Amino acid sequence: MLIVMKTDATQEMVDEVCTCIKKMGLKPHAMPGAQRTAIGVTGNKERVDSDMIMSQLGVREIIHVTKPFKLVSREFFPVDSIIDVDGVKIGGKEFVVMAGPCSVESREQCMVIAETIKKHGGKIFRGGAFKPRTSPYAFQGLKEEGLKILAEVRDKFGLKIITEAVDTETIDLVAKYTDMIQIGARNMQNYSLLRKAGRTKKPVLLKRGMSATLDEFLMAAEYIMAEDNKNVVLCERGVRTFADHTRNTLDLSAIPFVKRTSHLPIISDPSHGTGKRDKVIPLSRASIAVGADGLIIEVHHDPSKALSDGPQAITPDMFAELMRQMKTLAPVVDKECE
């Protein structure tokens, strides 16, 4: 259910309402927005009697959510929403590009990779510092020494920091390093993990699930933002088909889907998403023109001895072309990117 207030109620209005929705043991969800506010109610498990809520002051109408997910969707919040990621708005004008190395292996490392993202027009580094690997023996990652190592990248390059928060057990250290907090395929349905992370109130970016239909990728979106947590940016990483020519089957058909049926921002991970360094690139390209609002790259200064995914990362080099490509793209697609 959605209520939707006058242009001219006051504050006093909608806390009267949200007050009157948790006496009928539900849950309000304010979201305010330029012409007027709406009340997104959760936790009804059947249609609920209107007739209380039409006779608070300021309620201008209520609509019926048909859609499985409510927070994430239009019909509760009919506008794009833009994801402040301390001061890198996701969702907007701007196309934002994440890039760094699949996993933290050395501050060295890390810092010759920075170096080429900032100068390149990167606004986010990623960098893995818990890795979920198939293999118990693989690099499992530097933990939080490689958080630490993270930190030090924000303070020498101005560069927010995203890195994986892999189990609810760590996901509170990951929260005190990093400015964005990222939820890997593995565990879409991690229904635990995702209320925690909705409950850091830090922002999230919410990879699609190997196997995972879009409306299972949305309602996981829902379990973070039923938490409080708007601050949601998802991510197409690709899905597993009967394709032997890429490691993954990018799924671009999914960014208009969700552009249509949520508000959330939406990026691309073109790196898992073929698992091919030379394919990265070209479905860039091709996400951008589709609609994403950002991409999620790869980026090592020397692939053949990475610790994973070397395959699939481009070297420096190749960054700054993609990033030559992706600014002149973007104006044709009424997006910025510096």
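Bear in mind that the values here come from a model prediction, so they are computed numbers and not experimental data. Residue numbers count along the first chain shown, from 1. Only the largest set of C-alpha atoms that superpose within 1.5 Å between the two forms is called the rigid core. What changes on going to the form predicted together with phosphoenolpyruvate:
- Relative to the superposed core, residue 17 undergoes a C-alpha shift of no less than 2 Å between these two forms.
- Relative to the superposed core, residue 302 undergoes a C-alpha shift smaller than 2 Å between these two forms.
- Superposed on the core, the two forms barely differ at residue 275: its CA moves less than 2 Å between these two forms.
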The other form holds:
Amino acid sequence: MLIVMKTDATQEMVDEVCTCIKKMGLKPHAMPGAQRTAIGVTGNKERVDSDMIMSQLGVREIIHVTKPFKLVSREFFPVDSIIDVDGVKIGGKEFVVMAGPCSVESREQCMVIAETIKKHGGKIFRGGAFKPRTSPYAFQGLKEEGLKILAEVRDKFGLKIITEAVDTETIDLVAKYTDMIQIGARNMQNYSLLRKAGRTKKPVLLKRGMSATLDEFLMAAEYIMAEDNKNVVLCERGVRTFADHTRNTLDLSAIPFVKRTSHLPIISDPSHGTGKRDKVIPLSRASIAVGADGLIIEVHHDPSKALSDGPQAITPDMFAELMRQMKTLAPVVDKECE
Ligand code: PEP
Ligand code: MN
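For comparison with the form predicted alone, please write out the form predicted together with phosphoenolpyruvate.
After this comes the whole thing, all chains and molecules, with the earlier chain placed first.
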């Protein structure tokens, strides 16, 4: 339920409505806007009796939200959210590129790749320190040593850092080092991890599960936001289909759907979305064209030796070309990419 206050409603009236909602055992979320304040209500299992609220001073109207997700929905919060990752703003004018290796393999590897990312205008450096691998025998990441390398990259190049948290045991350690926490496709419905990610209050990049519907995807984001963490960015990274010419099928239509249904930013991951190096630049062009707020790209200086996801890692030269194209295309879709 969404309560829309009158334009001349005072702060006391807003506070009074919030108190009334709390007395009903529900949770108010006051959202001051340019014209008027709206108050979202969560916690109700059934339709709330609105007479009591309607009788409060300053209330203009009550809108019953039809979608199962509330805090993520545009019905609740009509203005685009801009998520601030320590100064890098995602969801506004800027088209933000995050890039780096799939896994943090060594200090030297990260430094070489980070130099390329920085030089060509990437803003956030990615790299997995804890890796969720399909096989328990595959490289599982450098763990805390990897997090320390990422922190060094931030200090040396001024790039922000994103890395994945794979479980509730290690998420606090990850949060200590990183600027943005990635929740991977395999964990999209790990509700205790989502809740814990919410409680860190850090910006979270939530990747779509490989067979998740968009409602399930948005409900997963709702878990993070329900912990009073508004800093959520969504990521389309491809879903499983019958197609076998690519690793996954990058579902580009998810991007305009999410932008219409939710106020949250959404970026695209054409690396996991295709699994093929030569498809990354074309699908990046497509992603910016359909309205993505940014990209997350796997880059490796020597992809044939990468410890994970080598076939989809683009080379530094390809990254330079990708950024050149994004800078050219951004103004066409009213974005900026420097
Ligand atoms: C990754 O970003 O390296 C990764 C494991 O991604 P996903 O969760 O989308 O598979
Ligand atoms: Mn990867």
